[in-house]
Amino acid sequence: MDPNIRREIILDNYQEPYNKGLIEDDNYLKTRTNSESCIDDLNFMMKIEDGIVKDIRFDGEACAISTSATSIMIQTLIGKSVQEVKDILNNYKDMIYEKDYDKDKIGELVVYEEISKQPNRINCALLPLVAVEKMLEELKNEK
């Protein structure tokens, strides 16, 4: 991807994110994530009916990139299925981890695609995955 647009989608998506803002619904699984090595201290709630993410929104403070990566993956997974969601964060943690990977599969979120080469950005680029994960597995235990 070229340097410059994908500096523009990350800018975008950090100063202009999307979905940013809680709401009272208690429709909605919660859970807060944080990193010990950034600013990042983040809230989401995602509202899943019959087995389709609905919503998904944040608030909090955090950093470029965690903002940008939780902007675009809301935006990625709104309006799929679970099983689509779990693809979609596999193939994600597989590009950051360097592995094969679907790009298809991921959309935007390809723009992360260089962050292993500053590995002090990869658990900001991992935030907003680790924060659906704790969700889905919230609402695998509710059942």
Given for the second form:
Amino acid sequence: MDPNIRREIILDNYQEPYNKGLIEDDNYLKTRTNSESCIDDLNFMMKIEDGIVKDIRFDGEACAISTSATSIMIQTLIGKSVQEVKDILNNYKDMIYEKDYDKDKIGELVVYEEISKQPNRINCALLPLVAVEKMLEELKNEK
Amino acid sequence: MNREDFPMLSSGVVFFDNGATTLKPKCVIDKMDDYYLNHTSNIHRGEYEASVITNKLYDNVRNLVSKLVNCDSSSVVYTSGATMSLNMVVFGYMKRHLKKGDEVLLNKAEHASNVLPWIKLSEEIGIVIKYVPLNKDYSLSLDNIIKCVTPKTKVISLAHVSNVVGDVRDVYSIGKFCHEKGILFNVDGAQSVPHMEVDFKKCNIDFLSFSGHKMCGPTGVGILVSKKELLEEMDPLCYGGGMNSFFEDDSSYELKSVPTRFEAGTPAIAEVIGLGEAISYLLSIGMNNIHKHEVELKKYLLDKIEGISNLIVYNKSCDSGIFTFNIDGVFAQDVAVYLNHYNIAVRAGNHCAKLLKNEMNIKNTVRASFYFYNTYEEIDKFVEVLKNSKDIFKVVL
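May I ask for the structure of the form predicted in complex with the partner chain now, the form predicted on its own having been displayed?
What follows is the entire complex, opening with the chain shown before.
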């Protein structure tokens, strides 16, 4: 991907992140994610109905990579089934760790394909993934 | 000054993360190597030559500490670092001597290691923690402390120099006040002992904690200094070999005298010896010279950054080598990544002072912290990079 386009997508999502701000609603799964290795600290909430992700929201303070990755991931996951979400997350994780992955499945999240070149930012890119996985785990426990 | 003594500086790094840890001079590394290469042995009871050398070096570090902070060498305890020292004070001494309702004065600029142990102790025995309000510039004054003191106040616990805003607290006046009121004075010296003269006796300090690695020494070693009579009344947190005189199958036992009873098991011998070398090294430079240089560097920096409009500085007034800032609209971590791009090492975050956000209304900051080996030229480079920070995202993304 052209570095300028990549930077523009990341910056847009950092400066005007999608669905930033939490709401009062008990029908959401909730989690707080702060990375062990950096200072990002985000709260997440996710609504799943009939096996479909209806909404994800977040709030808090985080770096450009974490915030933008969260914003892009939210847009990518809303409307997908839980199974599709897991598939996207797995492909995203494989991309971050430089394994084979299906580019078509992860949409704009592909902007982080070179993040492995900056090892100290890998956890930033993975932060929203960890949050969504935690909430899916909670969903499993609720059942 | 003394840059040639620091092998890591030859890489060209501008090391402004000295509040977190400092670089190690060759003499400290050599001293530790010498222990490992030429006289590896355990301390106490070894009758062979290597052990005699090791014992002598190990024990002498207490004398060096006593010279550094003006205390009796018999009241110097080797610990694993300032965090352990502070925990020993809280759980070894305070737990035994404080009771429910007793008040401990802290403030919201303190490092986690001078807050969390107290929170845990309040959970355990019901002491009451009170936070002394900070001034507008986030500094801590004796006046504000006095306003919070009640007949129930038993301890005032604070960092001599705050690790976030770098304000130098007037430990002499506070210590005098504590002494007059019969209040215990617990001082976290992690950010002061490496950088300036600290006088344990003159300041009427009851407990003083600091770390080796923040003062050119190795990691894994620190110091607790206290008064002999207080150490006599402190429980060890760790029991085992090296700290007991005897123990019997009827469960009777006797502990060794202080400070040995607080040093169970094989200690960090190489690290203690390394710390001793670091102290000798710092004393040869002179603590006042170190402090003066750091303050001058900061003053030079403050003059140079005038006019950089997107820079928010939180601690212009403090008299130490700590510079805490943000770039307007940019997350602190991104600033640190940006500076790293130019080989400038700083720290971003809450700096373990997680309560300070309530006072500053900002959770994370960037901290550049100086030491005697930093130069005006490095400040010039730092300022240049800050001036060009309008393009920050072109660099970090």
